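The chain that follows stands alone, in the form predicted on its own, written as structure tokens.
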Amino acid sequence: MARLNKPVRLSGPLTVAELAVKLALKGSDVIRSLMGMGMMVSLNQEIDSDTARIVATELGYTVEEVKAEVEVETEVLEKEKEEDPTLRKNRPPIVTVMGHVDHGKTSLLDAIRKTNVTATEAGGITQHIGAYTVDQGDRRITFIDTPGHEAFTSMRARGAQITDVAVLVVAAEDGVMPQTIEAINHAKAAEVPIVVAINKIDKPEAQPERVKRQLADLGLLAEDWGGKTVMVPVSARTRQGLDTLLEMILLVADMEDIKANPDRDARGTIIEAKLDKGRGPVATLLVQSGTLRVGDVFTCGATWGKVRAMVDDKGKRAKKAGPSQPVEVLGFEEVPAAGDTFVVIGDERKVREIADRRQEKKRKEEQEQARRLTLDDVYRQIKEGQIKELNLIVKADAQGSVEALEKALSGIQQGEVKVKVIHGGVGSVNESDVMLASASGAIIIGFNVRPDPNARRVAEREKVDIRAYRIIYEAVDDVKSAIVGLLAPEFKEVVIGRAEVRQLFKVPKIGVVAGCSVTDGKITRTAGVRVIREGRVIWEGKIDSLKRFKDDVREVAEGYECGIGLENYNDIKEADVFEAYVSEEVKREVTP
């Protein structure tokens, strides 16, 4: 069985199946090998790189050592921290435009676009690749043109921070609206300051003061109130305050004191990635230090290139990129993802290996299906001091119950674990609720709200945890149990479908029996059932009855339409949601 010096190359930690691989051996070999050694394992069993180094030379194999990816990794890191801090330079801030649709963020861009380029560059200002630069002076900003949600959460998410600075455009007559808010959270959770931009002040009905007093109930005082944030009065459609703007931009970005090495390898983050027919994999990469070059080879994510063509902003090649430039960049071999962070590293079989390792990872990730924080782990998370601070996202149907939500939860605290609530709001359950969520590793609590479809397919994929309640100590009494360890519930709901009702019937001495149209899953009988309307909760109950035509059916499946009665409830209305439910009996185990 053993193959003498037959050389081997092992790294990091694998599974039996994949070690028996690697030694061309069965598994049942390995197996026998490691009972040998005293431990009881399966092929899909994950041992550690010692075991598996024992195990190969047991069986008569030279282990060859292979640096791991994250050995690799650190090394770059501690090059960087290593770094003499006289070699940094100033680098033009990174900024991201935030707000309320309808407000002027895009208009407001492209008022500064045309406004701080030159009458040459003008004609590429079509260009779009996500990001880009416009002069102030003899200095830069970078604007990121992305959702403001995005910027902060999927590429947080993934440990890039890129937004040095970021932009709150609030329209000066409509004042703070839901988005605002969200807008003003993500910002906070990410720790980035907030330049206020209050625009359409050249409307009859600006009202600047109004917006500034609204900003100071949610904790943002304006300089001349005393306060910290700077607020600009400002108009797209006139230009007027847009250098002022600008310049208060490069002042708040001066006091962050931003810089960074352009004398070194370059690294920095994906805005945005895609497949083009013509030209392969092509991604928008903003540097954050270091100088990116024609010909440089680097890892990015569970992917790895060489740049081959760098295009600018204004559409033009380069051949070299500073700090907190974007590019458009062609050489990748896989289409990376937004937020994966890119090294240039010079060895290139380091970079295949790495990218390597890095699928390998990704593989078992996926199979593993890591799920993210939820109530029923979060005793096991706290006894293991993983966190310190249960971060909770209330969504309800009306602003007084997300204020009582909010009060009783943020009052919850129980030895060094505190509550903290990081975004409440009015309305259902939407995806920017899911993204804050995912990147924040924050539980969503809903009052009397449901997700709307996007944000169930998103929370399902992020496994973001999404608690629905319609009586508030509920909720209170769930935190504090799960905080303690004692969180119970002998049932857990799943939704088995969505239906939406199109036509409605009144039926003598039945009532009102509802036309609809299965949308997801399907409506059975037995199940419970939901009324939303407008992401309300209206009425909670059973299904009378269930027809197809004129026959009684004990379910109706996506793509089909029937009849709905429900048990005494009529007041039902065309394009309300019936949401249909069962309650699976759970076996809750809390760990010690």
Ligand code: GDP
Given for the second form:
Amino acid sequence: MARLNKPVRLSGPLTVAELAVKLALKGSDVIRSLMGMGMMVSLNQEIDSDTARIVATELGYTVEEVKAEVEVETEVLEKEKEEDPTLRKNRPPIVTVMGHVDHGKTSLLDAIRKTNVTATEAGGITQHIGAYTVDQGDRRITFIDTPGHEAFTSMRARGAQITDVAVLVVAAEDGVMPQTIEAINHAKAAEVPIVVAINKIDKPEAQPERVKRQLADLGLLAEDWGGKTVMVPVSARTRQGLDTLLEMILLVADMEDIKANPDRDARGTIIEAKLDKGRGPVATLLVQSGTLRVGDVFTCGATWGKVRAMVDDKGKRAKKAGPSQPVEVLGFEEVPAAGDTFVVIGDERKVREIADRRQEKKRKEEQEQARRLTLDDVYRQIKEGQIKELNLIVKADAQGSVEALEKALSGIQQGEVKVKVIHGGVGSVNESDVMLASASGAIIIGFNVRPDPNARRVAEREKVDIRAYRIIYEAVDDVKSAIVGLLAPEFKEVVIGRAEVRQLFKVPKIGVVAGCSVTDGKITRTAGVRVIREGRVIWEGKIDSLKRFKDDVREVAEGYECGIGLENYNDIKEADVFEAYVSEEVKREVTP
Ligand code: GDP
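The form predicted together with this ligand is what I need now, so please give it after the form predicted on its own.
Starting with the chain above, the whole complex follows.
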């Protein structure tokens, strides 16, 4: 095989098949060569970069060293660290608005946006690019236009933190609600300062003092109550207080180090991206340092681009964008993801190379994801020194249980490892909990509650461990045992299906039989079953009878109707959901 000195570029581990493609050889040739080295491998098996290099050399290739992508990245970031601090200038703070649904986040964002619009701009103000900047005196503030902590936390889960200040909107008549608490905990977990906007004070039933009292109970003490949290009464409707709110945001921002050097290659984060039919991939990005210019070449996640055109939040063409300035950019090779960072690197060849490599890496990262923290895995990670703190999120069916669990779990300390409950709340495990868990490397403890279908899907994707308990000490015990590596062999529960109760029948001597429709999966006669009413588990036990028409059956599949009787339980209501599950023993890795 005389391919003498044919150059090939290799970086990182790859599969045999991938190597064969790179070498323009048949997979079997590569396998044979590996066998010659005493390695029995299959086509889809991964080999490390050293092995790949040896095989390639063996087969007559000259392997070119590729400067690792980390190095290029580090180079850029190091340059920034070494930078003369005097070059860093104040930049506008970047603000996210969070709070309970209907408390006025969108209205507030709209009202603020319109506050600073001059008459000439008013026409073009419909441009929504995902973020906008307003003037306040001679300073500016940038607002992220997607309200809510979902966007905030999903970005954080992807490793991007762009928010400098969180505005917590609380409606003055409604007061603190579940999502208010969630928002506070999301901001706390991200260590972002909070400014409270007590909204809707134009309403006669507004009770701003009550809101302050409720927030004080959650650890946010208003300034006029001797605390540190800035709280501003506002009305998105009458625009009362908006000026003060903006002033206060700047005041709070001034206590943080919000600076960047505008005179260097730009770096920042994608906040929104889409495929536009006419214009190709379009993304709104927020410059975090440096200045982005038309013509700049950049890497961005697994893709790259060259800035073809930029449009600002007022719909105007822009030639450049400085720190904290949002712009819509054309010129991406592919649609990036929200939360991806971009880095301008002068050299187009290098940029393409990095993008190539990242595509490869993406696949590996997906495998990496599969190794997210689970309770079973805690001990290994502690031993490897990867975690010193075990973060938990607690959801339960009643406030009393939340508090009891928080108290019992936060008290746990084993050796160097501390348990920290970063969020607790009443209600089913929702998507927001899962995203917070994913962003903070936390495990979710559900007590008498179940994840809603959305949360289940996201947890699967993000590989977040959700544990369900019905007895407090079992939860506490499991967490303790997990830390010391003694978690008993676990019976992992697998939900096999769900049925919804449509109608109830009283059968003499037998009790209540529920006429059900199997909404997903299947129900089997021997499965365990949970009765769920409004997200809460109200009963758990076994199925007593499972019938199709008059016949006893062993299982009923999705889309079919059936009659279900429960063992010693008759308190069923219409619209209850039966969740059927089976237990499977999970094989644990033996820890030496
Ligand atoms: P979001 O779900 O938090 O984004 O809330 P929205 O901005 O959609 O507002 C929910 C409802 O509250 C809408 O009907 C708004 O018109 C109303 N609203 C918002 N702000 C105010 C306010 O300051 N005063 C009054 N009276 N109503 C408001």
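Positions refer to the first chain, counted from 1. We call the rigid core whatever largest set of C-alpha positions still superposes within 1.5 Å between the two forms. This is a predicted model, so every value here is computed, not measured.
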item: Core-aligned C-alpha movement of residue 188 between these two forms, 2 Å or more; value: no
item: Core superposition between these two forms, C-alpha change of residue 53 at least 2 Å; value: yes
item: Rigid core superposition, residue 534 Cα moves 2 angstroms or more between these two forms; value: no
